[in-house]
Each structure stands twice: as C-alpha cells, then as structure tokens.
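This document opens with one chain alone, in structure tokens, the form predicted alone.
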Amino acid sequence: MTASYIETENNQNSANSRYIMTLGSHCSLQVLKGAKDEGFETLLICEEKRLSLYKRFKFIDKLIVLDNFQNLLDGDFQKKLVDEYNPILIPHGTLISSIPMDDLEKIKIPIFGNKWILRWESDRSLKQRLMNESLLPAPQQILSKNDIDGLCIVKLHGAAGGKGYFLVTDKKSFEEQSQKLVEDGIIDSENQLFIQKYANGVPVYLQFFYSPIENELELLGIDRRYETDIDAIGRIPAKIQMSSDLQPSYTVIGNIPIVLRESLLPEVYSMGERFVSAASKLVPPGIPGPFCIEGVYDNNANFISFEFSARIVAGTNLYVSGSPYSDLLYNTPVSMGRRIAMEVKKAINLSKLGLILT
C-alpha cells in the first residue's frame, strides 16, 4: 500500500497534541472545522479523486492521500498513524459504507464514540431492536414478501444515503424492483432486503448530541433531507406521473433546515433520553457523542421513527455557524463538529477519554 502525505501551510502550534481525523467525505469539512476552532491539529484521509477539493481548506494540517479507505485496514498504516499523529478518528457514514462492520471493528485507531453500535445502524433488525427499546413509535415491519398489502418502502442495509430504496404496493412489484438491484450488482438477492409499511408525513431528523462526562442530553439542530427523484416529482403534473413509468428513488442530494413548532419539543427531548438508555443498556457503552433519530410528523403532530444513526449525521452540515437550537445552548458558533472536538478536549482535561473512545 502506498500514501501520499501532503502538509498545508497554514501548521502552527495547537493547544492539543492529539490530532482529529477522519475520512474526506460526507461532513470532513464540518468536523476539521470544529476541531480546528477547540485548537486540534486536523488529519484528513482523502482519496485521490477529491484530493482538489481539500486542498482549498487552510483548517486542515495534514492530507494523506490513500488509493482508497479500505486501505486503512492495513495494520502497518494504523501503526504509523499512531505512532506520528495519536489521532482520534471521528466516524461518519462514509467509513460505515466503506468498510466491512467485523473489519470496522478491529481497528486500532482509537474512535469517537461506540463503534460497536455502528453494527447496530448497520444492521436493520438489531437497529429494529433498539428502536422498540427505546419505545421509538415506528412503522410494522413486513417480513416476507407474501405479507405486502398495501404502500411500503423497501430498504438496504446500512449508510447507503437513500440509495437502492422503493416503493411496492404488493409481491409482485417488490420482485420486479428488487430483481433490477440484482442486475445492477447493487445486491446479490431479495433477502437483502428490509420491508417497512410507509409511513407518511413530513420528514424530520432530530439531531442530538450525550455527553457522558455531563450526563446531559442536548438538541443541536433539525433538518429534512432532498431526495431524488421522490421530491422532484411534485413538479410533474399528476396526468403525465400517471402516464409515464416514473420509478423515484430516494437518494439523497442535499439537506433543508427545519425549526420545529415548540410544543413538540417535550417528546423530541424524551425521545432522545429513551434513545440513550436503550443503548446503554443494551450496546455499552451506549450512544457517547452524536446520534440521529429519523422518521415523519403525521397529520396529527405525532413522529413516527424509522431510522436511526449512531454517529454524526450529514444534515448537521446545514449548522456549520450553529443552529436555532445550539444558539440556545451556546454563546458561540457550535456545529456538530465543534462539539465533538469540545467533548474531547474536555475529556483530555479531566482525564476521562475512556467515556468517549472505544
């Protein structure tokens, strides 16, 4: 394995000697950001065909440049990285859909977090399981194609960011739609597949952050995502939908903020309580750092959840400069990036990493 390292010129002394890490996608730009602004040396694993785009940012102090992450796993090369940087690495969905959850796993890089509950994210039965601990309302699941009767959406496994998923009414058009996954190579057969009664409403994304030094829940910001091609939909009048042969998928291009109305706010707290003692309980050490809770408002204000993400999500990138609801925790600028790199500068004062790292 080969890498590239290449140092940025804007290195001075920083208040800490440990540096943040992570992989150059999905939020790298916001969590460098944050750590760059709590005084952290910044690392960023980058292939080469984003290499241009990092360059650009002078918050980021060293760009190692890989044939692609799954060269990560090679032992050698988290040795070195180490043994020069003692770095933490941040995850995000990107290392989830890039590297094998047993892999994931074994990595001696110490990371923010619990990397054993990304198997759980990964995973949409033992993500179903947590979600009914943490008694999350959420929509039935159908567990064989014979029992579809009526709109459901059908899911892969994993941080896929949408894509792969449809809707089928019956039996017959979740054969037609899973067999073209096959044939695109996406999935090797239908039994990778998870089924879920459609739930609608308006999407929401409740982003939270657990400290356990604190033990103390914050809400740090809000969003729904911009699918395509279900949100693009709406602008094709219902006579040509009707008649063309309109298949939308739901991956994911884009985020909007949302501010919710107040008095939901209650629930969306005890939510996120019921979230953390569920995953204490049963994947310690639980949920330290960031987490998502993710479904739909109803037409009767109720939420019904049907996902979950146990690591920084990419709608915080909507709060780079802090959000509505960070403002009302902070006298300063915080994204969710920022409180990761507070959380863990905290940690190194009072001497307690163990309740962060795993």
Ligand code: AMP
Second form
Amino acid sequence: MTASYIETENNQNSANSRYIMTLGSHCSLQVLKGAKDEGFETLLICEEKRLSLYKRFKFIDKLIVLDNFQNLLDGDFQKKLVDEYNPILIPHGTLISSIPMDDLEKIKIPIFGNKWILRWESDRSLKQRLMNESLLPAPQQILSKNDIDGLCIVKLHGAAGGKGYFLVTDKKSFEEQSQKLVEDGIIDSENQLFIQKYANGVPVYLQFFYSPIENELELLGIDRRYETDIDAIGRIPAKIQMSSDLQPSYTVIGNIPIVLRESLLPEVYSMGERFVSAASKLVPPGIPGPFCIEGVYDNNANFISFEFSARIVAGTNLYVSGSPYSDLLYNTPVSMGRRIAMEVKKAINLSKLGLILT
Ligand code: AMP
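Can I have the other form now, the form predicted in complex with the named molecule, not the form predicted alone?
To see the whole picture, the full complex is given below, headed by that same chain.
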C-alpha cells in the first residue's frame, strides 16, 4: 500500500483537536466545510486523480492520497490514522460502494452513526424488512418474470444511483433486456435482477437527521434527482421517441431542490419517526444521524417509497448554506454536514460519544 501525505496550507490549530474525516467523493466538500464551521480539524482521504480538485478548498486541513480507497483497510494505516488524528469517519455512498460490508464493519476508526445499518441499505431483502417494519408504502415486488403484468422497473443488485435500471411491460421485454445484460457480461443470470412495480409519480427525496442526544427528528431538506436519460426523454417529441430505440435509464447527474406543500409535512415527519423506531428495534442502536427516505408522490398525493439511505445522501449538497427547512429550525446556515459536526461537538461536550459512534 502506498499512502503519501500532503498537507494543504490551511492547518492552523482549530478549536477541537478531533479530526472529522471522510473519503474524497460524494458529499465530502459539504461534510468537511460543515466540520470546519463547527471548529473541527478536517481530514480527507483522496485518490490521486482528485487531488488537484480537493487542494482548492482551504477548509480541508489534511489530505492523504491513496492509490485506491480499499487501501483504507490496511490495519497499520488505520492505526496510524487513529494515533495521529483521533478521527471520526463520516460514511457516505462512496464508502459503501468502495469497501465490502464485512470489512467496513471491522474498521478500527470510529464511524459516525450506525455502521451495522449500512448492510441493511445494501442488501435488498434486509432493506425491504426495515421498510416494512417502518410501514413505508412500497411498490410491489415481482418474484417471477411470469408475473410481470404492466409497467415494472428492473434493478441490478447493489447498483449505484440507478445505473443500469430498465423498464419492462411483460415477460418478453424482460427476457430481451436481461439477455442483453448477460451477453454484455454485466450479470451472470437474470436471477440476479430485482423486479418491482413501477410507481408512477413525481420523485421526492426526504433528508432527515435524528439526534439520539435530544431524541429529536429533524427534516433538513428535500430534493429530487436529475437523472439520465429519464429526465432527457421528455425533450424529444413523442413521435420521434416512438420511432427511435430510446431506453430510459436512471444515472444520477445532480440534484434539484424541492419544497413540499405544507399539508404534506405531517406525514413526512410521521414516516421519519416510524423509520427511526423501526431501525432502533431491528438494528440497534438504530439511526443516529442522517438518513433519507426516497420515493414518489402519486396523483392522490400519496407517498410510495422505493428506497432509503441510512447515511448522508448527496442531495444534501444542495444546502451547503442551509435549506428552507433547516432555516426554520436554526438561525444560522446549517447543512447536513454541519449538523453532523454539531452533534459530534455536543456529544463530546456531554461525554455521550457512545450514542453516535459505532
Ligand atoms: P434507487 O436506486 O432505488 O434510488 O432508484 C434510482 C431511480 O430509479 C430513482 O430515482 C427513481 O427515479 C427510479 N425508481 C426506482 N424504483 C422505482 C419504482 N419502483 N418506481 C418508479 N421509479 C423508480
């Protein structure tokens, strides 16, 4: 393993000697900016190809360059990080997709939030169990291709951000498209695919933060994703769509802010609270910190949920300076990254780190 150390210019001593650390991707800028605003030192693990990007940001105190994020698993390297920086690792989507779950659970660096629940996010059947326990209305799962009757969405297991998802309407269209994935070497067999009824509606992602210290749930922001090519197809006239072989796909390119009708907020909080109590029942210690419930509102303004994320989501990057919802709760700009740092600071001051780290 090669770990070379590069320090940025901005490394005066901060108010708090504990480092907030994350991997250079996904929402790392927002997380470290928030940590710096709360007086923490900040540490970024990054790959060589991204170094020139991250060196631009003076709120990053230390940059450590690894050939590959998997090198974080080296025991000596972890010990060195713990000895020198006493870090708290903030998990995000890139950490989950680059480090196998068994290894992540064994990491010696304290992780913010519940590291055990990350497995429930990645495994579709555990995920469904937690969603059922939370009484989140979900689209029906189709267990056999013979039962496909009407519009369904087909997902690859563990696909990052909807990449490779496709739509089918019957067994024949499922077989045609899955055969292509087998031929392209993307899957070994169609049994690896997960089929779900397509929930027609407008997509909405609800960004929550749960504080176990205050026993309080906060809604801090709402967004929708901007996805190719599903958000591009509407730019092409229907007649031309019909005569071309356009396939909708769901690769996330960015995020768009949303505010909901105020009358929808009571049910939003209620879903968040049900998720918090289901998580603490099924996966102790539950869900300290950020999480996101993802779904669509249908034409009766009912929410149908297809996913959750049990950690900070990249859609929170919209609200580096706070959101319409965080502004209602705080008089200063509070991003999700900053909210995490506020909770860490409070836990340190009250000697309650055990409530928020695993
Ligand atoms: P996911 O990886 O589950 O977050 O899904 C990625 C994208 O696929 C979402 O942003 C939605 O646009 C779409 N999607 C996933 N599941 C469904 C569903 N059951 N019905 C409609 N759209 C879905």
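In this text, the rigid core denotes the largest set of C-alpha atoms whose superposition between the two forms falls within 1.5 Å. Residue numbers count along the first chain shown, from 1. Note that this is a predicted model, so its numbers are computed, not measured.
- Once the rigid core is overlaid between these two forms, E176 counts among the residues whose Cα shifts by 2 Å or more.
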